[in-house]
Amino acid sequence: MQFGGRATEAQSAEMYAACRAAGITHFDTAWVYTDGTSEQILGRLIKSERDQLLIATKAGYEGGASAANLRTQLDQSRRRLDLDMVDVFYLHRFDPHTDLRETMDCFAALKAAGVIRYAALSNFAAWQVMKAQMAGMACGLAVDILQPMYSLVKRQAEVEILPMCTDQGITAACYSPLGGGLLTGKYAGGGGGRLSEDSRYGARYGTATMHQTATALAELAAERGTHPATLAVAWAAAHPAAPVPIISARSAEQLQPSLAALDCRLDSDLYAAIQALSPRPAPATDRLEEQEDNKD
């Protein structure tokens, strides 16, 4: 999401070679990113190893999810690449417009055209992803991977999105593990990002409770001996659904105490203290005596 625009070309290839050399392997972009630069830029660093790695980009987040929109700017974006076929092909979020039976027809299509490798949606809530399998059933198509928000200050995604997850096989690709920038502890310092030079993103991460975990958080990485975003980072995958948190910086010097989390193992009482920074988020349910039971 940075190539091209927070991130100049020069500090995007050395984020890019950063990456490579901690193992990674991995590269999500999308058609709507810092218009279009980011494909481009991404398209000329794989070029030389383009078959050691998995390409996700997205698509209709600007002009919906009919087959026509999502083919349009698929093309776009293999062009920007330079790639024949583009491994993980995501709707950008939900359109309530459009038939997603027409929507995972396309897929279905691309798919068997080699196109794309796997199927994915973006942005989407729990039921909506279960309103897309159950479209894509007369096409033999099931969704491949999911990405939703998910941090240690959003846990939305822990009551259904999650579990769903597990249920279906489907693989969580988790954006935003640092919440835009808070769990990195730079804002209780002074520091500006995202949430200062962005009203959206200061409005997602803009309550006070939000920043309270933040500061919780560099305090228990400052007892640790870490940095606050290798916890965050390292938290947000080692819930038992396995998801595979996607990491974004400006600079290759911004990304490593995020690639650090590769190499952070959290025992359970360590997990277990982070979690409770946060508020956990109410069940699916209110039946919560069942749900008790169901535990013995």
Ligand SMILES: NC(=O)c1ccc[n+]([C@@H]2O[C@H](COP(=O)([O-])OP(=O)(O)OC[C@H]3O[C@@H](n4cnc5c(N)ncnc54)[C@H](OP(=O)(O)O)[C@@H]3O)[C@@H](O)[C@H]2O)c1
Contents of the next structure:
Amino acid sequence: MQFGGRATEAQSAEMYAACRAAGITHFDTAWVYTDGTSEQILGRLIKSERDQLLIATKAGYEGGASAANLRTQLDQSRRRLDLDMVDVFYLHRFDPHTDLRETMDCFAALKAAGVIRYAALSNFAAWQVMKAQMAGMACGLAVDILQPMYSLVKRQAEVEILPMCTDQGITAACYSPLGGGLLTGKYAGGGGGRLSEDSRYGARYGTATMHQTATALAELAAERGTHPATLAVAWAAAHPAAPVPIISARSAEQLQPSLAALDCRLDSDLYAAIQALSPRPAPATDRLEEQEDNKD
Ligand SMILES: NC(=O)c1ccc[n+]([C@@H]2O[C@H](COP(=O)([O-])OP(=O)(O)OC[C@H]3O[C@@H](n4cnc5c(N)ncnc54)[C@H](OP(=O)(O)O)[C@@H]3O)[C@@H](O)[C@H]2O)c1
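Can you now output the form predicted in complex with the ligand? The one shown was the form predicted on its own.
Now the complete complex, all chains and molecules, led by this one.
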């Protein structure tokens, strides 16, 4: 999402190289990111080793979930990425105005034609995913991957989305594991970044509780001699549903603590200590007091 925006092409190339050196094979972009520059830069970077990679893009953030819009944007994404086939193709968000049967039929046809490998959804509620599963039954298509928001300061996915993914055999590729940068702790020290530059993110991560969580995580990280971003990404990945956090930065230097999460295993005490730094979301039934492990 930063390629061609906050990260120049040279910085994007450095981040790409750092990811590859760390063993990362999955790269995520979208038709809507940086007016198409993100896909073009990624396309240039992956050229010599495409077969070793899992490339994801998304359509329908603008223009809805109709087959015509998904096909038009996918074709444009494939041209920008210079790819015949996109591994993971997401509908970027739920579209209440399009029948999900049309969307799922479209995914099935694209799979059959070999232009996508996995059908994916992003920013869907659990009931919307299950509606898509039902809509896909007629054409034999199930959702492969879901991309929800998930971090220590955005834990709604724990309530229904992540348990649903486990139940349905859907891989969760979670975005914003650092809460857009909040969980690096830099705002507590008066630093700036996306939250101060982009009002949408400022509002998304604007509550005092979230900032208190970020400060507490930074203190815990200092005690452990590590970076708060490393703990934040490792914590998101350690959920029992085994989500795959999508990391991001504006430079290779910034990316390093997130990459370090690959080698950071949280024992159960540390996992619980991090978890206790933010309020636990109520269960779907709202009977929080009846949860057996209701400690935080
Ligand atoms: N499906 C969707 O709707 C959706 C939405 C959002 C993202 N995504 C995907 O998920 C990816 C990750 O999302 P995200 O960028 O929101 O992830 P994030 O990890 O929560 O935030 C990354 C941002 O945190 C800041 N940061 C990272 N490391 C830092 C460090 N060491 N020190 C200081 N600041 C640091 C940088 O922003 P600043 O320097 O600007 O502060 C960086 O761009 C995106 O690239 C995109 O592919 C998808």
